[in-house]
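Encoded as structure tokens, the following chain is the form predicted alone, with no partner shown.
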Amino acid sequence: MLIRHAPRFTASEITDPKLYLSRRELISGAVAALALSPGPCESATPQGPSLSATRNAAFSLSEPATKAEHATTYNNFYEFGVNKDDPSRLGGTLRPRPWTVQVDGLAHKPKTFDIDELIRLFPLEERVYSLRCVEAWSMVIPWIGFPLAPLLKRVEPTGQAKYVEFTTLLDPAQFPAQKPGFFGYSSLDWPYVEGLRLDEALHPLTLLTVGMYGRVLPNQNGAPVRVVVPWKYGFKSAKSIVRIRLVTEQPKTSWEKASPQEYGFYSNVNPAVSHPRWSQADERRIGEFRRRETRPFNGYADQVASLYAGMDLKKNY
């Protein structure tokens, strides 16, 4: 047998590990940036009607926003498929008008609202929030909407109401991945369900969102209405909502049912708790090459940490 010996190298010829890793990070970032560039059939910016709103500086980050073409072509919206570009490619099947949102359950004055009625009822404001996803990436997005609290107070929750349950539209004709035969079909139990504790839902940071980047929400981002909870991971932000229900028991959410060992009910951003398949200690802001340290509660700890006083945030993940 012929055995070939590896050539001998001097120490000066061996690439420093730190340099190798930094180059690797740079290449990874460049590849990701290319992947995020809109293709010839993809919309570079939200194309819907413009939506005017006043910037709420008290709840807005001072960081520059992620480019709109990235925020609208790199999405998790499993009703359209499991790949990040599926929502922007396939989102044309969703019909966001006409649309109603049923607000009921443990409420003295339950009501079904037309989406345009909701927009007229509550003054719209723009807030720049960071959206953090469990795959260790994040974006900064100028959302347009109104706090959820005034809507909930309008239906007058009863004393038995402890939680708020959000339900996404169930319609395979509009959401192709809800069809069992769809390529890339998700095993989620449709319709998609998410939930918050009532005090979380009433917190002034919790935003019922109808637009972004100065326009109505694009289909791929949850048109015509979604919730945005900036101190939690992005999957807590239910999209294309058709029902908001006040309940006494903690809702069983879609990701809890699908993978309870990975996705808990609270889903607060906690860098000390790793996802079973990756660390959450750092993240990459979409459009940037470098990684940054993940902040507890996604940087909103001063506003929301008191909601969880005395709780074990590793157990209640």
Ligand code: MTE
Second form
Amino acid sequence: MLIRHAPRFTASEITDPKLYLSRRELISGAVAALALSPGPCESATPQGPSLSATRNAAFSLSEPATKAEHATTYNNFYEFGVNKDDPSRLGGTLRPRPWTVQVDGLAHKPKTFDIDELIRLFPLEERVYSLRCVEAWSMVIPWIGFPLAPLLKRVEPTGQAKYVEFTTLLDPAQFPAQKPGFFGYSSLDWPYVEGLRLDEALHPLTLLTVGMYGRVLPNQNGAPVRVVVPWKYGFKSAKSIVRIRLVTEQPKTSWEKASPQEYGFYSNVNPAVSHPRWSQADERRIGEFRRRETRPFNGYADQVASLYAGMDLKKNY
Ligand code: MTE
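Return one more block: the form predicted together with this ligand, after the form predicted alone shown previously.
Complete assembly follows, chain above in first position.
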């Protein structure tokens, strides 16, 4: 999904990802497995302290989870670079403590929460969600977190609040790719900004996430706190959040600013609407070789389709 200043492209960016992935699939299993295996300097699984949470079966897939070593070494986190292994290789510069999250904007009781205070405020749940990336791959991950809704309700949104804007930390000392001139610097406008409509943000599936695989969230997956919105393409799930702001206007997101014809505000997973450069009809689960059909709203249509009743989802991609 990258747009970058020439000439610093890698093969995965100048090639249609579908083609690129299918070429990779031709490579022997051993080599492909190696490509997804952690390198000598990378951590294979979340190494942080364990985090206990009760599984919420009603909100969990029964499919087996993607191997933790894949979910923690094949990442998109452009603040660390554009390659899938950059976040796990370079993520050590991010300091997830001390950390605060400002929840403000159009709210009667705006508040800045210390991350540990936030984690203690709401009971943690484990939910197994599939995350479908716009690049046509997906993973099934046991996330740990709590629904965003009670946090938003706690700050009491005013009647003018219509959208929620999420902002990632801006700190070039912690995120090397935020330094101008960084090799592999993307054309994203930092800080990374994402947004949801207020009813999407309040939906019980929308999870503020602080852990995965029974442990605290590794840096490469968005420590110390990220959002996970499982019916939307993965880029809507902003990582390392420092601010959650209630606003009236639809937020201008980083990807929309970079390439509006490719990345819309809604970005609901939709096999019927192709990305301008590749199809969204199917996907590859990381760790598997076969392709699977992509399901509308990433399989969560029963829960979320009603949010979009009457909307043209081809126009509102
Ligand atoms: N959040 C920030 N701040 N920066 C990013 O580059 N990448 C997004 C999303 N959140 C991104 C981000 C994209 S494109 C995807 S697919 C998911 O994070 C990937 O999450 P994962 O690496 O935990 O699988």
